[in-house]
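Here we start with a single chain on its own, the form predicted on its own, put down as structure tokens.
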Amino acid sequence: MDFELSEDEAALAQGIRSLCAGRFPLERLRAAEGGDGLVDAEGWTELADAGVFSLQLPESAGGIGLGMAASSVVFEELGRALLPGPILASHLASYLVPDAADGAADGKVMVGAVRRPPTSGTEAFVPALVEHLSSLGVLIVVGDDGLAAVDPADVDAVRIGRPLDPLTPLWRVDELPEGRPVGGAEQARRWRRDQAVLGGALLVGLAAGTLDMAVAYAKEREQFGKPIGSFQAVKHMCADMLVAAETARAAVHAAAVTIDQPGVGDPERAAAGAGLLASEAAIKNGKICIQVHGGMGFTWEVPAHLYLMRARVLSQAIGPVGGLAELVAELY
């Protein structure tokens, strides 16, 4: 399997890259911390216009038509530039249920998702986790026997004052609707693996971007009159960093070709594998570039922390790193 990009798609990611740069700067993203509306209307637009949301769309449907590999190849670049928003759930919803999501795929509306939580025999219903739910146009609650639509209107939920993550404002909901059934088991799985698999992609990204950030902090800082970078134990820990962000990437792309050639193996191990290591290189790449980083890492100045944090955030969304190591063994 090869895992060079090609020509398209290295100028599909350095295209991403830029749009990213140019139109969602960090600096621009934190100054909107804390608040709902973190992508506006005009920004959610043009991501939408550059082909965010319909990726995998059929072209026949107004779409763009790639496979899953050349998806993981844009999100990975979304996942580097830390960008906010329900990305992941529009994007799945425009192929998936694309029904109970018209206009996710124009920019039209933001599409949230949320695993419905299991209950226990007679016991209170164990309470859900929702993002972005004061932007969004529709939710699509996943459960294991199928998937529903609901109008987030309908939802009765508690905004949470400091969430994990400053970039992903988070509401709690202790009963969620039932919906309007939009799909069964199938899209149900199908729904849960290319979440795997595209939440991978963004967690590399986030893999990728705190490597890069400790190795330019690691050049420019200076201790004894010498770069922090020249010293073996910083470049250790940048080494490790950077075999964790190669290993989990290489992963995610084999799940993505699995996934369109499902000839070549297991779509469901491949992209369960994927989202453990990927969950597991963002965590550990984002604890250590706060450590190459000493005092000044543990600073809200020092945007190390929101990496981590939205490590944390997204390795959830996609399935708890105990729960993708069981369905791995399981599968295997």
Given for the second form:
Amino acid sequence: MDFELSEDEAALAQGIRSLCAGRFPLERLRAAEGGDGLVDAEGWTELADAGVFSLQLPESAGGIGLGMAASSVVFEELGRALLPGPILASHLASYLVPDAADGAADGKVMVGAVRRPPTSGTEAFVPALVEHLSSLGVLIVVGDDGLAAVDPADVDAVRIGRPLDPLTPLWRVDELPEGRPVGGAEQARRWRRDQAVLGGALLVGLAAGTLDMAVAYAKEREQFGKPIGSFQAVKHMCADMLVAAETARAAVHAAAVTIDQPGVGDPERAAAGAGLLASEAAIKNGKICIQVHGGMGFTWEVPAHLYLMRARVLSQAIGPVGGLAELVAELY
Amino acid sequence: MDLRYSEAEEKFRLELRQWLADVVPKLGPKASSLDWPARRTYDTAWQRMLFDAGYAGIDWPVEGGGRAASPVEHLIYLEELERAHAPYVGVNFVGLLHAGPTIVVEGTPEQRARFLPPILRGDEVWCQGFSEPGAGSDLASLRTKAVRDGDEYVVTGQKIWTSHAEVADYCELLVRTGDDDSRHRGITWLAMPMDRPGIDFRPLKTIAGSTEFGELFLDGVRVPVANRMGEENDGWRVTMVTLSFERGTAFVSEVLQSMGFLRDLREMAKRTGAWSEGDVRRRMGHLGAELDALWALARRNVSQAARTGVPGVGGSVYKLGLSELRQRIGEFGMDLIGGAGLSWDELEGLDGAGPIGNADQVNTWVHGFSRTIAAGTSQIQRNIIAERILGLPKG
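Now show me the form predicted together with the partner chain; what you just gave was the form predicted on its own.
All chains and molecules follow, beginning with the one already shown.
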């Protein structure tokens, strides 16, 4: 038992972090605000070359053949960098529905995903919102009983004028096509499970990103002749951010390893719990980050809001936290 | 990242599990929490059994008489003891977890030979004399004075929050030997025999109605200089040495115990029908997810300790998270049992299925308030995290 990152895992994380810092700095991503919210085609290919989409595709199929643990450290870095685009669905599709996602692994095709809205209950009246629709080659519709592949050209959609996250464009779809079945209930369950863990990893990256921002600001901003980080009221907010991020990170890593290593725990319970805590950590830390920045935190210029809005997007993608909590309760 | 245990670790687990399965069911009933002499007898008898089976001082180095188990084995040890519902460390806590480890590192060969074997065998019980009425979170401001008189120190002052002092043989005592304002530089560590004249112990009644700790009044107590650990005025460093013994395993039993507690709550909620409410299920699932995450964090801290030899600062994150979570679990239990939570006395359910379990809920809830205070308040933990991990400036 050694639950620290292995040398390879640490190197992988470092590699992705350098790639993001050099190739996708926040200023460059922000230049595309309100547009398609994507890294350019060349950038997408670079991500593919770094293995972002083919990490879990078996080597025999041209992938890297690693598992969830490796993916979780990679996705944390992508989250921290606020990397836009349908990275999570493209990654999941490459190994979960390879036949429907030809070209996803090497970055030639972008794959999106959307949950099929329930037909009853409080959410039944809300239309589906599909992310990044105009860039997609394939849209995977995730239902309770299976996965379906939809050709984006067949989707009747209206673009949302102001998406909450300016880097995640959205389309309103009143009626999702049935599509071609590409996986049964078991595949759909796996999709939701892995999505909760790797969506959780992205969220942990967001939580860590806002923690770093808040701490840096607290060290530099002075009031009453001192850095505000010397005041306990501010210190304690930052400490709470760290607790949230570290706890969620441990949960995400444990869920990833539990999926990779059968017999060490219940992967469903671990995945649901990880998604839940990562959602909360990212939203909580985004909020505190705004507070620590004071008035500046409420300005468009300071990117705290981008992390918070992305957290909302991802939190929706992995499923309502209430549902995740009920799943944990059931499996406890 | 690897959560699988090695063959050697599994073998260690299996042997321990078999031994526990053999001995734990034969243990007598636990002593009443109000009867300290009976608690001492019970806890030390268990310690003797551990000693005879080779499990005493599991994490102590061999030169201290311990087993020098790796941090991972130590984790397995705590996991298995909890799983088997074995007795807690109880009155042996200070000896095994504080005083003993300090003596292993700082004691002379004579001091080790004198003090360590009785701790491991459960023959001698220790208590702790650190905090004072005027020195809580700011421990370095302590004022209990020790004046050298020949080959003895004469100690006068007052300590507080001393647990099980009435059944202790020794007290690990921090005293002021330097100037009044010498703070960290003027503190000395003494092993004070508890049978000396001049020691008066007055129990304090807690909000749980129990007497778990009290005040220790010291009036001219004579302690041999031979009982001093380390040099005079070097006691602060000597005390901090104990912290290097901590390998991320503190409070591990509590996480595992809380998981069982939560499962019991679910059974109770199913019995009362509360389980049909979505809010109840979601609250429970949330608490469960948090416990799972802390268990993951514990394994991370232990892995870090195994790699580097020190647990790192993750311990503060873990302690803060767990103590606050325990309070919320307590609140959840109280909300679930409703009116039955107004009684410390165990109530019988009207459904004929026996006790409701309200005493357990009340106890957990009320004791939760001590968790965020003892062993460093949550506010001190946040200062540690902010200053030592995040590098924020001292106020």
